[in-house]
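A lone chain, given as structure tokens: the form predicted on its own.
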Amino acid sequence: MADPKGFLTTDRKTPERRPVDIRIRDWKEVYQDQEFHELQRQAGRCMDCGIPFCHQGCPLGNLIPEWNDLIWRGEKEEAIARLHATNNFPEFTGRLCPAPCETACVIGINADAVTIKQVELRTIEEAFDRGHVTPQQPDRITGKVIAVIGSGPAGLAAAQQLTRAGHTVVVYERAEKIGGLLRYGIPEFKMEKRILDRRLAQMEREGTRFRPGVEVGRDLTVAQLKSRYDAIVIATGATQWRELEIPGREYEGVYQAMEYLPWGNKQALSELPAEPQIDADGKRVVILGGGDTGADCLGTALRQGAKSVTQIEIMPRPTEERPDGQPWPTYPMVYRVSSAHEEGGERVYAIATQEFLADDEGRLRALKVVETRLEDGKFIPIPGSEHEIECEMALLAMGFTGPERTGLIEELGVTLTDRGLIARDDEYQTNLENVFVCGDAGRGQSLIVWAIAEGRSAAASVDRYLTGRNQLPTTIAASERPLAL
């Protein structure tokens, strides 16, 4: 184990944020580097449980005590190998997973856990600084061909097992760019795009092709596909956002996360004309929806110049302490502050959205809202309660319903769930042969850790279907996958 005093005589601390005045100004990360003696320190205080139950709430079954004590030791090369052996891209989850892994830790149950993102995501900066991260290109080719559809992160996955296997894989993105989610939803100030190109660039020195501003479904036919490829596997996303329809939907100043994050990041990157299409800049801002992607608005629009922002939650506020039906080791829902919460901004709970109104020339100039009660499972509106919350720009970040069912979906003829997702069996197998999917596309939406770890698994099959071999690594357990064809 590392110390084995550690997590008695060391409390936890995790690294400092940039102070909040400074970094409202820009969009680089909010965090500030850790020196390594603490980031030590910090993994010292892995206890080495007899259970590690941290394992059970990763996805991916990180190897977290190992790693842990490697780093304690100082031996960074073995310790990045043992993280590497189960997740494609920690440098990706150490800076976005909310680290379930952390609120299973034992030591969490009556004290603060161990900051293992942290210390996840040190490894991997510790390993591109020092060059032990190279490509692993394979040591034979297999002449198979497959397709992935889809690049976020398990699309990237899937890819990057694929490409290691052998096959030769073609990731394809509508989008100008690869990255999907990672690189359009996710801020600047969350993660930097060059963290991702960095990978990228990695992928495409082991092999994997990539072909960026293609939609399948429209520039490239299902046939032309069907006609080219051994197996295609579709990880698309959950990017049907789920929409709100009251009145004023269609005014102008109100728009879905989706729209406007990706100007955010443009923007960022100098990307942008000079006036920018969805700018907060000077407006008074309504975010509705209380999860992260509500909270990736709200910084943006606080580093675009924002008169005010509001972020609206129809939910009561959580409490700040585990709920007594979501015990030790689940994750809890219970009041949490990021880093844009930081910055600015006012959170307001138990409200409903009834109408979006207009000035004279239908730009939107407030919403219509009403307090709400929650009583078995329903949302009762509280007479008497109803109020305008004055805004030029409204944000619809109420997360999404699954894949969206035009174009290549409708046109491959795979069968969905009554929840709009795609549907397949435990091997990631839709009802095609040859076609796969994984991820959000037919999970739903959920984390990037779960993402990963679908891509992985759903590759580890592509793999035994093309080969009747198992050299890829499975990392969900077949018992833990849902079974929905």
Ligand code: FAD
Second form
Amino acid sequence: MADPKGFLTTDRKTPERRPVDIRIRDWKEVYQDQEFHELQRQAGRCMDCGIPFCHQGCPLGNLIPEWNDLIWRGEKEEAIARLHATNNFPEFTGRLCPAPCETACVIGINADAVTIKQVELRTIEEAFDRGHVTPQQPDRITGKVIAVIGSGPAGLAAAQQLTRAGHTVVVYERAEKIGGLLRYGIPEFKMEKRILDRRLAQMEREGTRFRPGVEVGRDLTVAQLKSRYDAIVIATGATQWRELEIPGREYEGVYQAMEYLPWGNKQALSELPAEPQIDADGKRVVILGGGDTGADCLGTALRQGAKSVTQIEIMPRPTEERPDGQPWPTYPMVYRVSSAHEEGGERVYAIATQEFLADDEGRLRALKVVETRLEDGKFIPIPGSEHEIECEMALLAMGFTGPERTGLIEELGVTLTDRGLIARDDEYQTNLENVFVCGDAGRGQSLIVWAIAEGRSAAASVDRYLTGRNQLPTTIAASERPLAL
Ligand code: FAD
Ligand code: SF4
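Having seen the form predicted on its own, could you give me the form predicted in complex with the ligand?
Expanding to the full complex; the earlier chain stays at the top.
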């Protein structure tokens, strides 16, 4: 156990964010480093619970009390070994995970949870700094060849596990660079792309082969795919965005979040994109959707120099405390203030958009909205509350409905569920014998931690299918849902 009295003597302390007026002038990450001594004190708050609910909260089953104890003792090398035992990419989850482990932490019943995510992040960063993250090349090559389609966190986790098991793994990605939403969705201020590139370099040295700029189903036909590979892992994400079919959707100035954010990410790195500019500079921006993707649009628009940003949400404002129906250790819907919200903009709740309004040249000039109240699960417009919100740019951040159904998915002939997701059994196997699926494509729009957990588990199934051995760990069965999500 870490410090036996730590949870009584030490208050929770998270790292400071850089001052708002400085950070919105650049694209660098928002958080500052915490003194290692302070981090140790924080890790020392862990009670090493008999039943560590943090484990159940984490889809990866991270061995949290073990590495809390090791960090408290200063045993950094052992700590990273325990962390890597369950998580291929702690530098992604340490920055980006909403940390269901923390909402499940036992201390959270009547005090502030252990800063698990911060201990995770610092453990991996110390390991990179000290050269403890080295390529893990396989002892022998099996001769089996596997295609992983899609290079987001699910595809990358599956590829790393299968490469380390001795298979030859080729990762196909239709975008010009590898990384999926880690590269083109998540803004630089949440995770700098050099963090992704650092891990990709390790994977390349281990032997994983990357083929960006190849759309499977178009540049590589399904017939070629089937003839070349012993097994196929679909990790193509849930990229089909939700539309808002109301009058005026076609006006200039109305974009989907995932049309806007990739452009912003390229702009942040001065990679001058070929696509037309979608720049918020000098504009009044409205974001439709109160979730995390909306917050990413908000932070991007502020950095581009938007005149104002309003984020609107159809749901009522969540409460600041856990609602009665979502007690510990569940992951509650509460009012959260992300770093982007701290930087500016306004959030408006219980409001629905009825129409986009344009000037004579078809350029967006306002949104016509109405206030709503929630009654029996339905949003009822409040008569007389209609009004306009003036803006020159509207960004639709209303989520994703599942994988794209045309192209690869259609040609392969995989079965879909009622929700339009790729159907799989508990072993992540589709209706086709040597075709497996993991991440958002099979699960629906979700989280990085889930994508990694599913990628690891699908890799274990593929390895078993090809070799009949059980050498890779299964993190979670496809149908399993841990306690906290
Ligand atoms: P993806 O990351 O979507 O990757 C799928 C890849 O497959 C894409 O690159 C796509 O181009 C490629 N592809 C598709 N079809 C083909 C084809 N035919 N041939 C070749 N390649 C193909 N989660 C968090 O936990 N924390 C966050 O902070 C967070 N922020 C987010 C911000 C945004 C803007 C969005 C949209 C999502 C965010 N998420 C976040 C969710 C998280 O990013 C996803 O759950 C996760 O990336 C899913 O991983 P994946 O590997 O299944 O798919
Ligand atoms: Fe430590 Fe919290 Fe996990 Fe208990 S639940 S072992 S206090 S991190």
